[in-house]
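Next comes just one chain, in structure tokens: the form predicted alone.
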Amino acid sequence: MTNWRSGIAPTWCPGCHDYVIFAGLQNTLTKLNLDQDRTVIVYDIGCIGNMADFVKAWGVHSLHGRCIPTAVGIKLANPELNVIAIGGDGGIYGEGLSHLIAAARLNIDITVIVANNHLYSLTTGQSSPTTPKGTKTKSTPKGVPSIALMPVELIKTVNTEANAEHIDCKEPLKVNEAMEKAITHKGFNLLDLEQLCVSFGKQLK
């Protein structure tokens, strides 16, 4: 059985749902028995990007918002590889939104996993594209003026053939099932994982 853990202990805040995503990915990669030498994971910047240190697989720690074009380039260079992109709602839906849409339109066979806590949490809780309208954060003291992005609906509008799901990390078994479905589905995949930032998420209430 392939060992997908690097041996470096995760360093997220206690109770962070990134642990659920990490465990789900470990379980899924093991269950699917993917070839470790033919699996590449591209990580965005942010809390979830720290997973680059914890997973024993070929990986690229990309620039903020650029994990998807990097993943697309890898898949185009070698279509036989299993390619996964992992990032947060800030990087994927903010800086990287145009890349997300382009990849979905291309219907390229990669899986994009988003840790969506509705904030830029690594930088201590500024509003992100999925922060609910009206929410007061440290960057929007008078409330977020914009309508929150709806990722799954957006991707299904762009590409009706894409696999796009929203799952709450409070249901880890469903996270595992959704990851398996996404990684095995041929074509573009978006897995939007709802989570609460235990350090800065209180301002969302």
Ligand SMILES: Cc1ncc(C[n+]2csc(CCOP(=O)(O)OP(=O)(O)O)c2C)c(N)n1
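The term rigid core refers to the maximal set of C-alpha atoms that superpose within 1.5 Å between the two forms. Since this is a predicted model, take the numbers as computed values, not measurements. Only residues modelled in both forms are compared. Positions refer to the first chain, counted from 1. Compared with the form predicted in complex with the ligand:
In sequence order, 203-205 is the sole run of at least 3 consecutive residues whose Cα positions differ by 2 Å or more between these two forms once the rigid core is superposed.
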Given for the second form:
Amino acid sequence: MTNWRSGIAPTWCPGCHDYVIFAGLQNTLTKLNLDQDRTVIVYDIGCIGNMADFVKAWGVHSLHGRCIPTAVGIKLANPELNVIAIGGDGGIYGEGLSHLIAAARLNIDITVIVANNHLYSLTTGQSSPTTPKGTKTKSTPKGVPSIALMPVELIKTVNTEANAEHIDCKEPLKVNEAMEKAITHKGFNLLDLEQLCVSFGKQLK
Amino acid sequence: MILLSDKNLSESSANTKDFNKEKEEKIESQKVIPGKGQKIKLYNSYEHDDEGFSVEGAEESKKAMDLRLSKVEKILEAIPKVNLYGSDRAKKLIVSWGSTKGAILEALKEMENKEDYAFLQIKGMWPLDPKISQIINAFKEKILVENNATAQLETLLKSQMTIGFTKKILKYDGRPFFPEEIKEALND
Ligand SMILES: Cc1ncc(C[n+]2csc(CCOP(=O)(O)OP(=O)(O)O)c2C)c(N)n1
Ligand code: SF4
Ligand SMILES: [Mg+2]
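Requested next: the structure of the form predicted in complex with the ligand (the form predicted alone having been shown above).
Okay, now the whole complex, with that chain kicking things off.
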């Protein structure tokens, strides 16, 4: 059986849903028995991106907002690789949103997994594009003025053939199933995972 | 690597020599990438160890920074060198960069006292070769030609070396230089 763990212990806060996503990925990689030499995971910057250190696979811990273009480049360079991009709502729906749309339009066969905690959590809790309107955060003391982005609806509008799903980390088995579906589906995949940030997201519950 | 271009250059076309295929193949074979059965690696934008895993210790961070800085020497060897046109004994040196080159060379062809001029085209901006200051300072009169409003190259040169320009020819009306304008400004 292939070992997909680097041996480095995760550093997320106790109770963080990022552990569910990590476990889901470990289970799925093991179940699908992917060729480890042909599997590349590209991580964004953020709490969830820190998964880079905990996984044993070819990887790139890229830049904030830039995990998707890096993943697209890798897939274009070698279409035989399984390519997964993992990041947060801040990186993927904020700074990297145009990359998400471009990849969905290209219908390129990669899987994008988003830990959507509706916050910039690594930087201690500023608002992100998916923070509900009116929510008070460190960067929006009077409440978020903008309407929250609906990522799955957006991507389905851009590419009707894309596999785009929203799953809550409170249901880990569904997370596993959705990951398996996304990684095996040929074409573009967006897995938007509802993720609780226990340290900065209590007002969002 | 950041490739600095400008509108005038990017709207033009030119022939180039064939790329060095042998060199490319050699680089390709040396790449550490998935699918070739090599030892798995994490490419990491954080400070990292040999396998690519993040390191956060003060000592390790400093070591990684020192390693990066030590590459400057090698980069200086590889970075595009300056082009010096004309005699290194000329009285006056024109210093410029980017797409002004064609217009400057054309203007010099038309100048009556063309032997008085040499022209230095700077192509590698950072790291900046310290030898550039020796080249420029060997000339008595130094003339800066730039296609921008704030003399960006001068700002860069002055931040790294002691250089004073006798004359500055700047154009910033959204158009490239024409040789006649440079000729006129030089004669001014
Ligand atoms: C280009 C760039 N901009 C900003 C930052 C600072 N930064 C680091 S993590 C982060 C936000 C992370 O939020 P998200 O992507 O949602 O991930 P999370 O931490 O919530 O898992 C920001 C803004 C950075 N590292 N790089
Ligand atoms: S700050 Fe929030 S998202 Fe980050 S590890 Fe802690 S609980 Fe998880
Ligand atoms: Mg987030």
